[in-house]
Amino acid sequence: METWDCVVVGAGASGLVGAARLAESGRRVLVLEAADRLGGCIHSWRPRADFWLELGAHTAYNSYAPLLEALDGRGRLGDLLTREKLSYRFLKSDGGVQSPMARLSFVEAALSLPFGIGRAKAGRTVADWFGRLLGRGNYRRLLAPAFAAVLSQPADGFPAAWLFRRKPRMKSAPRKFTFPGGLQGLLEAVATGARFETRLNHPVAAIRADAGGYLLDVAGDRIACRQLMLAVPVDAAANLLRDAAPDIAVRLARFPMIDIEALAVVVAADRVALPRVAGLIGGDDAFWSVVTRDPVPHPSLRGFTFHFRPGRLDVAGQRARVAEVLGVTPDDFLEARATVNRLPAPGLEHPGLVAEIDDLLAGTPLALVGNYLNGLSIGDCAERAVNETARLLAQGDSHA
């Protein structure tokens, strides 16, 4: 039976940042990933050798310092690609686009701002806090659809404290960036030549607590570890911890999940009527948002990922709507790829639930990281990974 100091389950941004920090501190670290690729919610589709398109998380910022530090540890910080400065637009009913500022009432904002600016975010929903900040009308017309586009789900009940939290910046990096091969390429660079071992196509079937840490059933084999970090979706974490940590598992099971149906297409640039944008906000349309490849331009191709509301349109209907928005026909799609992204859908009760989980984790050799613990962004995930890694390392030789 193999024995490791620490096993990290899940090779997304959270897992790889955590693994890198643990390994750099002298731990023998193994990363297990059920899929055939690195990335998790970061999924860069590469239909052609010189073209990629993001199917999941799509924008990274220099405020994601822990992720950039992991990349710097591989000597690859200089490979970052700066994204061209393009903006998001609302899609109008006539097929044109509209600046978000055109939906803002400055009078309403001026009247509301003095009463909303000093309110604490803790214990308030996005709709409550931002509606008071800029006014209910501005929230309805502008912020609600814009936030829903960012989160790919209704944002009204989302905890306000989890949205747009301040994070430390790495000022030497571009403010917005991507990487050759897409953001998945960045994670591949973090894992290449790292001090930890990564195994793809290795799903964990079960976890059992042991006097020396944990025992994992993996592809018919058993692996032992003194410390364990779970960097998997919240429902998967709940399932894996049913026996090893039932008090935590029952709380994780209270986090709802939502499916987002994504359809990505590649089209010849000279065929597309839509002006160059970073993305589109769908508003009441069948899709939450459209994310484009335009900020990293290609000489002859353009790419678009539509994030559809679940159950609104079948595949044929989605293809037809994509073609209509782009001003092309489905026959103009040079490449197309459909996928389903699964995200947590946290509500106002979830920060308190996370506090309960953290109390149960305190002093244990178990760490939980991912996009359900302090926010959905890549930066939130990396920040949680840093904090949980520090907690494991602080346990010293008692578990390592």
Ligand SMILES: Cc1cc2nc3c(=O)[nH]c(=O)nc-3n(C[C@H](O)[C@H](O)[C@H](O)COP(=O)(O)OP(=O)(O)OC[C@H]3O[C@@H](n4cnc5c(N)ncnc54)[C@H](O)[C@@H]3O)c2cc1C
Contents of the next structure:
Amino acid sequence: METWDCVVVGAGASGLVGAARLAESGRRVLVLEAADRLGGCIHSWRPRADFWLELGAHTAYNSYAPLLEALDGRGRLGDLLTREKLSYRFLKSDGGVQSPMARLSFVEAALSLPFGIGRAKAGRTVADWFGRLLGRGNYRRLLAPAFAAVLSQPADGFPAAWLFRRKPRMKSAPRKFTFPGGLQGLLEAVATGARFETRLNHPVAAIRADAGGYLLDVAGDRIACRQLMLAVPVDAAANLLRDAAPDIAVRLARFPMIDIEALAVVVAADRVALPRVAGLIGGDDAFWSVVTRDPVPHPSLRGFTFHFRPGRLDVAGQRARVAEVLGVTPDDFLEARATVNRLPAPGLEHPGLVAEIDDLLAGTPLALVGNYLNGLSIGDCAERAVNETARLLAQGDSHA
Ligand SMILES: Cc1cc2nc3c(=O)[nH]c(=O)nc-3n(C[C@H](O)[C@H](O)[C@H](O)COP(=O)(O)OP(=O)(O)OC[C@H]3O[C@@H](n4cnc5c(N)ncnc54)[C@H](O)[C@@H]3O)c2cc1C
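For the form predicted together with this ligand instead of the form predicted on its own, what are the coordinates?
Starting with the chain above, the whole complex follows.
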């Protein structure tokens, strides 16, 4: 049986940032990934040799320092691509686009700000905190649909403390960036030639606690490790920890997950009526948002990923709506690809559950990282991975 110092399960942003840090500190690290590619929610579709389009996460910021440090560890920081500064727009019912500022009442904002500034976010929902900050009308018209577009789910009940947390910036990197081949290319660069080993198509089926650490069932084999980092979606983590850590598993099972139906299309640039934008905010439409390739322009192609609310339209309906918004017909789609993304949908009880989970993790050789522990963004995931890695490393050689 193979034995590793640390096994990381899941090769999304969380798992790869964690693996890079653990390996840098001298641990022998194995990453096991169920899918046939790295990235998880970071999924860069490459339908043509010279064209990629993001099906999931699209924008990374220089406040995602641990991600950039992992890339720096591979000497690839210089390969970052700056995203051109373009804005997000609301889609109007007549098909035109509207600046978000057109929905802001400055009078209401001015009257509300003195009562909203400085209020603690902890224990408050997004609707409560931001509604007090800019006023209920501004929240309803502007912020609620804009945040729903960011989160790909209704934002009202989301914990305010988990949205837009301030993080130190790495000022030498572009403020907003992507990578050749898309953001997935960045994670591929982190894993290529790294000190840790990655195995794709290796789903972990079960985990058992063992006196010296953990035993994992993987594709008919058994792998042992002294420390374990679970970097999988929260429902998968709940399932995998049923036997090894039942107290934690029952808490993880209380996190709801949501589906987002993505439809991505590539169209000849000269066919599209829509002006160049970073993206569209759907508001009451069938989609939460549209994310474009416009910030990384291509000479003859444009790409659009529509993130639809689940169950609103069938595939034919989605294709028709995409064509309508772009001012083309479905015959103009040079390439099209549908996929389903999944995200946690936390509410106010979940930060408290995370505190309980962290108490249960303390002193154990088990680390939990992912987008359900302190926020959805890649930066939040990377920050959690840094903290959990530090906890594992602080255990010294007793566990590894
Ligand atoms: C549509 C969309 C747009 C987004 N846009 C942005 C954005 O622009 N900027 C931003 O900062 N964030 C964005 N996010 C959020 C961000 O992308 C994710 O929260 C983050 O990438 C999650 O990373 P993760 O590694 O924690 O989890 P995941 O990316 O979910 O990775 C988990 C991995 O675990 C693997 N796995 C699952 N079960 C097993 C198993 N049993 N054995 C082995 N492997 C397993 C999965 O295959 C997957 O690769 C977006 C998310 C979505 C869905």
